[in-house]
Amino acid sequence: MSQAVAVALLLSLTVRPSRPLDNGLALTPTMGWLHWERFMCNVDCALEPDNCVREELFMQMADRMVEDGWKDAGYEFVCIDDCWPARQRDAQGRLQADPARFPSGIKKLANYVHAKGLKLGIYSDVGTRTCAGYPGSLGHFETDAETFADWGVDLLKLDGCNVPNWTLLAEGYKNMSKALNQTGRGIVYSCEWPLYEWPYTQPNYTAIRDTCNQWRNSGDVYDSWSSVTGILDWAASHQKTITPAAGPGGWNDPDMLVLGNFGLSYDQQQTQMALWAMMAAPLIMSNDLRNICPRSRELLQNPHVIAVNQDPLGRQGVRVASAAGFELWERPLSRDRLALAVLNRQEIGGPRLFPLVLATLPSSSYCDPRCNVTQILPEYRELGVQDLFSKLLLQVNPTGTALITLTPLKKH
């Protein structure tokens, strides 16, 4: 498709005005389940039939989510990824699934996945293709919208590969917003909007909130510790640009948790939940429910981290100092709470003890003249009423993260 074709598609859509994203959800992070990072793009389902992508690993997926305490800890949502589409469209020109990996629909899936309480997510892009050469939603944008709804999806997530220009990404990624809003279906809607359009110039975070419930600024996630740091690092050095734009109704979303799968040690999986819970983070798994560990399951099912994450304040945590090989982060809570996480980035040596005074804290006016202290992780512990000059010794191992909360005492 040449430039020109491709521009006239995106402009020449009869849709509606409407207020982009006026649909009231994710007032708190998203949280769920999808498959991409641990399951990719595995269609090979003669070979491998427990590990490809098919209506039966959603299926287990949604019953391991019931059974198994993750929709009760708040996990409420069952993702697809790439790679479900057939490839082509139907003769009404509408998407359809993989008749040999799908042969059920997505509507019965939906169906399945509703009738556990959960929800459906699904996956298209922007572009003429998507990142796996599937058919995309350029020139399609109300038609694919129409059929999601009609579906009964919840969510969608819309990448941003085979654009044939950068510039249309906006437009593009507006234009979905609209044609999902006018189903009159709440579908939460993922964008990656901004990581696209960052080799090029600083994104308009203004318009990308007015347009996506959640979107992502930096590369994937991959199943190790050097791809979580990347990504923490990505989002300390930016942080002045997109902290703004996040709260109820739009989250920035540095990717999926890889926590259970291979790569993590548990001290690093403590960390990757605990910043992601300081960053006002959509909390999306990606890994096997049929086969986890129960440590990291009690991780991510942890109430107090969640907690963290789900504060209705909405106010995403940043980087407030890095010295001796520490980071400290603060996000402000409800209630005039204040969590605050400590990460000990050496990889060298044993546990590393750093000396927390409540005075020194750039938000030391949570504790003036008192608070009550409460450690979350590594493990739950009250660390009683404290004033503003107290020194608290707080235990981290190496690439660990101590996380705790500040609760003001109120003055006599």
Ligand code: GLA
Second form
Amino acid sequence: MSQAVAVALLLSLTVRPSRPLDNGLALTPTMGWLHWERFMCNVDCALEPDNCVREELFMQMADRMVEDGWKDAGYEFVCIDDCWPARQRDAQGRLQADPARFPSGIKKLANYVHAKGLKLGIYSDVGTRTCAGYPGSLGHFETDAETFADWGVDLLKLDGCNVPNWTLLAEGYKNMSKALNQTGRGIVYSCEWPLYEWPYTQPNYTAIRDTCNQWRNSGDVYDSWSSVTGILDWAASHQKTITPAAGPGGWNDPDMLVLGNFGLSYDQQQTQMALWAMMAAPLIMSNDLRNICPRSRELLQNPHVIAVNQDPLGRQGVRVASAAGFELWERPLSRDRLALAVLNRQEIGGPRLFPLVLATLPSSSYCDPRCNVTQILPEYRELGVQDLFSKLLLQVNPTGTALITLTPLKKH
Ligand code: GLA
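The form predicted together with the named molecule is what I need now, so please give it after the form predicted alone.
Whole complex next, starting from this chain.
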């Protein structure tokens, strides 16, 4: 090694300290299922045995994930949200699952999920209590991290309710990160730190990325179009702040996919899927996999959309233009490709044509001199070789999205 190279190496080591959260996980956005949006805190298993938060629900979802193609499509994590624990810690101060609803315990559930080649996620809170009032981890970070590791948990979602003072958020999230690292088990760490900090201060996204594998910025997703657009508008209006933090190992989390439930039309489901792919968002569904309509399932399992989401370059897309009721989003992909989404925000009228002239794109270089264009949504179509001045007419339904990729063709 030459002296110059040795000095450069040394400098790079001293100037850029390694991330405290060095778990090597979430190199692409996490994919899985989480109970919250669909099943919430339904703990009345006498009244609603099939729709309450209990071990059978997660076992059944794991069964479906393997049998109905979800695992093959890339969905890997079966995640428990709030309302799983007993109201009290055990005699040793450890969290314990509600004995009536999780009689076999979380370790057995983890074994069940692992035997299917899937992973198990669990939930706690950085404050004294969870948002639904169950015991939180404040003052118990090491014990809880060890308990989760001992149970074989693979992901922890740490909520941010009931923190005595918002200034404790940063410390709490960092302490749990360290405690998880110390267990030696690979546990994906899903935070809500920025969401709870925004009302008081602009979060430090460098610190957040150094601490968490994914983090919620904006409010809880609901099963409605206004909720999905609210989240998109939040992301677009904060994109300068949030997108630089995203990349392999750490992702902005706009919350769960609600496709397959009650509130979104099929076009709106296409929009959520396409835009979550553009945002390099974790693809965590909350729906009932035992009863989901085939079209929603096909959309959630669409390999082309998933490939955009999971692109190894890991750059988060941004909204580059908004005019005449259309929005244009761009996301750079690996191998010099670009993904483009055209969202029709107009909620009146019928399908509208979006004239895409490649030369006028903010990233026009992708088609200079020529590129190959593939439409992924609303349906897969090869649009062939195009040049800078080709005009493509994309037809987009109200509240729907057209998703395409551009692959540059080399200059001779
Ligand atoms: C908060 C979180 C949600 C969910 C609930 C559970 O609202 O943001 O995602 O975990 O708490 O109580």
